[in-house]
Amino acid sequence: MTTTWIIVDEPGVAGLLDTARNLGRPTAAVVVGPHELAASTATAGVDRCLWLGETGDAPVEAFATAVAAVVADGAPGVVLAAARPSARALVGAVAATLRAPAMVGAVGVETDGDTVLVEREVLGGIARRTERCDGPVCLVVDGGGVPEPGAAVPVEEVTAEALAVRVVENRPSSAPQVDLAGARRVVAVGRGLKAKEDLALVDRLAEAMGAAVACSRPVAEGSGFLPKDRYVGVSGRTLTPDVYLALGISGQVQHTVGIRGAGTIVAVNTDADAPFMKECDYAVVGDLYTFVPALAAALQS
C-alpha cells in the first residue's frame, strides 16, 4: 500500500492531516524546521514523523532536495502540502524527482484502488474539474490550522544536507502577524471602508468577536489599508473559518472562491443586488459605518 505523505514547515498542517485521512492510507509526515515542530507533528495523528535536524541558518527551501529524497523512498501515493510559498517549492521538488504532476486548488481528493481522484477549481474558481491519477501525485491544499495533540509516534531525525543557501539577515515585517488560516473567525473588509483610520471600528468588532481581520485584494493592493498577506481569494488566502463576515465587499467570485469552505458566510452591502448577496448565509442591507459599531456594542454588553 501506498503512504500519504504531508510537507510539515509551520504548525498549520490540520487540512493537510484531514486531507490524508480520508485516504484511508498510511501517513507520514516529513518536517523541515525546529525539534519542537517535528514533536508536536508526531503527536498530530500521523503514523511516521521523520524530521531533517535543525535548519540551523538554512531557509526552509534549502532542504528541497533533502524532503524529495525522503518521500521518494517512502512509498508516496499523494503529497500535500500547505498553500505557502515554503511548502510549494518543497512540494514542487519533490513532484520533479518523482515526475509526478503538481495540482493546487485541489478541493477533494479521493481513491480508487491505486487511482487518485482529485476535484479541483478552476478557470479561477468558477468551476471545477476531476482529475484521475493512476500514479503519485502532488497536492496544494489548504494547511488549516494547528490539530490538536493526541498520542505520539517517535520522531525519526534523517541525516540531511542543505543546499548551499544561507539566511544572512531578517527584516521582521511592522505589520502584526495574523493566523488567518487558524482563525475560527474572520471580519473582512471591502472597498467599503473609505479610510485606513476607519479600520479602527473593524478592529473593535473583531476583537469583540473574536476574530481575524481580512480584506479584499484592492484594500491590499490597491489603497494599502491592510498588508498583502491579509487579503483572500483566488490569487490571495484560501480560507475555512466557522463564520465570515464581509463588510463592503461586492462578491465577485475572484474573492468568494478563497472562502467557499467557510460555515456561515455574512455579508454587509448597501447595494442590494451586489453578488454577495446571493452568495452568503445572511445578508444585510446597511452601511457599515452604522452595522460594524452597533454589532460591536451588543456583543461587548
Second form
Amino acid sequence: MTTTWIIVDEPGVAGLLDTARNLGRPTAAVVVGPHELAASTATAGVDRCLWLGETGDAPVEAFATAVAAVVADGAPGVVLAAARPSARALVGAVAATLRAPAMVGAVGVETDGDTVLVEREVLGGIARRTERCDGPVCLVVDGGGVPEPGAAVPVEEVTAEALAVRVVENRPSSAPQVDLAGARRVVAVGRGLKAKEDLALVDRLAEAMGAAVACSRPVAEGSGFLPKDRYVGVSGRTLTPDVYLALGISGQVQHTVGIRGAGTIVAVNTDADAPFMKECDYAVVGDLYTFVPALAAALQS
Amino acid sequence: MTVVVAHKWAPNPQEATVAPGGTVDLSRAKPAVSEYDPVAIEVGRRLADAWGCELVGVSVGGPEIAAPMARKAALSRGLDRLVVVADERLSGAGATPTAVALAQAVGEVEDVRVVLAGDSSVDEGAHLVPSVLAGLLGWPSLAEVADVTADGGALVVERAQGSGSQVVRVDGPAVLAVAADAAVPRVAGMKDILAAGKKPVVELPLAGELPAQPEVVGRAPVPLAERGRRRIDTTDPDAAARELVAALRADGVL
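I've shown you the form predicted alone. Could you give me the structure of the form predicted together with the partner chain?
Now the complete complex, all chains and molecules, led by this one.
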C-alpha cells in the first residue's frame, strides 16, 4: 500500500493532516526545521515522523533534494505540502524526482489502489476539474492551523545534505505581525483606497470592529500599502472569518476565491455592478471614505 | 556566464467564459507574455547588463509559442535571444511536464548562472514550475525574490520572508522566482519590436518522453454559496452604517 507523505516546514499543517487522514493510508511526515517542530509533528497523528536534523544557517529550500530522496524511498502515493513558498520548493523537488504531477487547488482527493482522483479548482478558481493520476501525485493545499497534539511516534533522524544556500541576514518587518488565519473578523481594502495614509481610517474601523486588516493583491504588490502576507486570494491567503468586510475591492474571482468560506460577506463599493456585489450578503453601494467613518461611529454607539 | 529567463505565453483566464457544465472556453482570451514574466525579464536584463553577459529567454508550450508574435513579444522586452520548445504535447501541460521541457531548453544554454522566472503564471497560477525545474536541475530554488546581485561566484538573493525579508547566499546556480513587484517592466516601443524580429531564435524539438499527465475525468462549475446580496443605500451614510451594524448583530457575527 502507498504511504501518504506530508511535508512539514512550519507548524501550520493541520490542513495537510486532514486531507491525509481522509485517504486512510499510512501517513508519514518529513520535517525540515528545528527539533521542536519534529517533536510536535510526531504528536500530530502521523504513523512515522522523519526529521532531517537541525538546519543551522541553511534555509528550508536547501533541503529540497534531501526531502525528495526521503519521499521517493517511502512508497509515496499522495504527497502533500502547504501553500507557502518554502514548502513549494520542497514539493517541487519531490515532483521532479518522482516525475509526478504537481497540482494546486485540490478540494477533494480519493485513492483507489495506486490510482488517485483529485478534484480541484483550476485557472485561478473559475472552474473545477476531476483528474485521475495513475501513480504518485504532489498536491499543494492550504496548510491550515497547528494540529492538536495526541499520542507521539518516535522522531527518526535522517542524515541529510543541504544544497549550497545559506541565510546571511534576516530583516524582520517593522509592521506588526497579524494573525489573519485565526481572525474571526476581517476588514480588507482594495484599490478603492487612494493613499497609504488613508489606512488610518481603515485601522480605526478595524479597531472598532475587533477585526484584522487584510487587502487585495494590488494593495500589497502594486501600491505596497500593506505587507505581502496580508493579501487574500489566489497565491495569497485563504480566510474563513465569521465576517469579511471588503472595502473598495472589485471582487474579481482571483480575490474572492480566498474568502468563499467566509460566514458573512459585506462589500462596500462605489460601483453597483462590481462583481463583489453578486458574491456578498450585504452590498453597500457608496464611497468608502464617507461610509467607513460612519460605520466606525455606528459600531461604537 | 549566462542569465536565463523562463517565461510563458498564456491566455488570461480573466477573459475566459465558463459553461454551466464547468467547461472553460479560453478562445476569447488572447495569449500574451504571462502577467508577471515581464518583471522577470526586466530583472534579468539588469542582471545581464551588470554582469556583462547574455540574457537568454526560454519558453515551452504548444505550437503557438513559436509564432512570430509570441517570439517578438518576449524578445522586445529585452532578451538577447530565445530558445523555444513548441510541441502539441505541451499545450496546457501541468507543472511537471512543463518543467521537464524547460530543463531541456536550459540544458542547451551554456554556462547558466541563474534561471529567473515570474511569480506565477496568469493561467495556472500554481507557483510550482520554478521549484520542479530546480528539482530536475538539482539546483536550489527560491521564491518571492526582490533583488539579486553577484559576489564572486555566489549569488546574493534578497527575498520576502513572512512580512519581512531575508538575504540568502547561493554558491552555484539557482532557479529564482522573482516577486511581482521586483522591478517595473519596460514597455516595448516600435524600435524594440522591430529589433526583436532580427534576434536569434532556436527552436528545439521536444526530446524524450514527457511524464504522464493526469486524465481529466470530470468537469464542474465552482459551487457558489447563495449569498443574500441585500442592497444598502448610502445616500445617508450614518443611516446606512446603523442598518449594516444592526444586520450584522442580528446575524450574530459582531
